[in-house]
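Read the single chain below, which is given as structure tokens and is the form predicted on its own.
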Amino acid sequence: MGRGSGFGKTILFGEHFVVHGVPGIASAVDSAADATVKKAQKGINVTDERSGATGYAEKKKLQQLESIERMLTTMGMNPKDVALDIWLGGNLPGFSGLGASAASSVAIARAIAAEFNLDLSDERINDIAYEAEKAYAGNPSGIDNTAATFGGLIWFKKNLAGGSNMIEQLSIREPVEIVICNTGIVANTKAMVAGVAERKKQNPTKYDAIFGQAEELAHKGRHAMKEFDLRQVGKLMDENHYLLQEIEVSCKELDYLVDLAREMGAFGAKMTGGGGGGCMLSLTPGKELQEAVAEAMENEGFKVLKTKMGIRKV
């Protein structure tokens, strides 16, 4: 039997924006998903249980099993001669926007390695990743599957060219404190992504300009991690919230719990993943507060995740 973990991650500084060539900043997060595989006599059958949102798992089904063959068909399987068993189950909630689909891949890539002997390195299990990525979010950026890989905090910028993508391991001075919760809704990030481009296409002028300041404040948030200035880092996290209202991929219920973390005391909040439902992320250095806005969301019927950015890979 084989076995692989990914990390779940958040996205700090620049999701959609990544996507276009904008650089971003994602961090692993203290919870991962965790998978096992071994061979079986017929067919792909993928047993999961991962908590989460209500539906997560069913929704995102025929995705995961597309995942499954394209992961297959990149490590030179023919999927339709492969059974497997597949187990996921983990720490980490399936909640969208928590990279869900990126460490399940990342696990399942790193499963499938094992229980075949393949002796792979992390840089191919996330090239494999970044293809089963695809059957989530079309064009995916890379960012959820490289910070799924190899943990830690991470600048990442996209090769619009088709080349290799940025990537570079950044340092923080400690893990953090963080509160994710869930909205609930389980987002469609392939809907979110086509609508981006989409607009951005239509409308050329303001969506520049708006990229333009996604990657000023990328560099901003890359200085401010360095000199570990939590005040700083938190003000240009609801910078950029703002932004990805702008860009219109947040919701009501994420701009609801960003005011909410707000209001009892977060140093920032914004959404992270691809919006239209999924999660929201606040910086809550300290168990004190860490606990005081997990409390208020909770309080509210909202179900979150008390983790730490920053989680470097063990």
Ligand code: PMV
Contents of the next structure:
Amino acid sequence: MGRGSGFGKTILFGEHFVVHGVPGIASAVDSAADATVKKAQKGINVTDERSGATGYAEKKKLQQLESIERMLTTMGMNPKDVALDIWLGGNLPGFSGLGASAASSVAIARAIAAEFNLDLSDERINDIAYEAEKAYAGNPSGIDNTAATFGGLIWFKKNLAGGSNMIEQLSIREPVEIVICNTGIVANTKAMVAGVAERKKQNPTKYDAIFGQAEELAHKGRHAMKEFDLRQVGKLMDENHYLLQEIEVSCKELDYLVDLAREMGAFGAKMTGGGGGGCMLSLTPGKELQEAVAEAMENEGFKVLKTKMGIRKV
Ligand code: PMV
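Provide the structure of the form predicted in complex with this ligand, given the form predicted on its own shown above.
Below, the chain from earlier opens the complete complex, with every other chain and molecule after it.
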């Protein structure tokens, strides 16, 4: 039996914009998807035991199967000739916006490699997971699978010409508490990404200006993290949320959670990931603030993940 894991992630700056070549910053969280793979008699059978949003596994089932077929093809196998029993679990909740699909793709790719005795580098696993992500995201930037494969805090810039993407590990003085809160709405990342591309085509002037601001924000965010100026990081996250509202990927539930986090004293808050549901991310340095923000959300019936950004080795 082969085993593998992939990190969950949260995007601090630049979701959606990264698809179009703007740099972004993602951080792995200290939760991961785990997979086991065993050669079987017939078909590809997935047992998905990840905890999280009700309906997540069912809604993503078809995309999940397509993603596994894509992985096998990229690994040089014919999906029709391969029979596998795949189990998925781990402590990464199946919330939309936590890179759950990428984390599971990395976990499964590693487990398949182990089951077939393939010695694959992290770079190769990342490429395979990128192909798998296309089933979930249509035209993914690659930021999710990169964070899921390598972990840490990552500066990412997609190479739109098709060559290697820019991937840089960033460091921060110490990990910082964050609260991620699930709206409970399972989002369709593929549709959200396609919607942005369509609106960008319809309104090039408006969108070019917003994309320029997003690029500036990513650079400022990187600088503020290097300086460990957390007030500034929070302020920039707020600005990033505003840009995401402008490109119409937020929703009233996300805006509500963002406002609640800020009211409770979070240094900054934004949606994270594909939007249209999925998760809100807030910067809550210190255990006390983290607890206060998380509790306010839990009291309203939302599910939260209390974790840290900038953990080097998760
Ligand atoms: O919702 P998630 O966790 O799959 O994140 C999607 C991030 C996007 O920037 C919207 C898409 C991408 O491929 O980068």
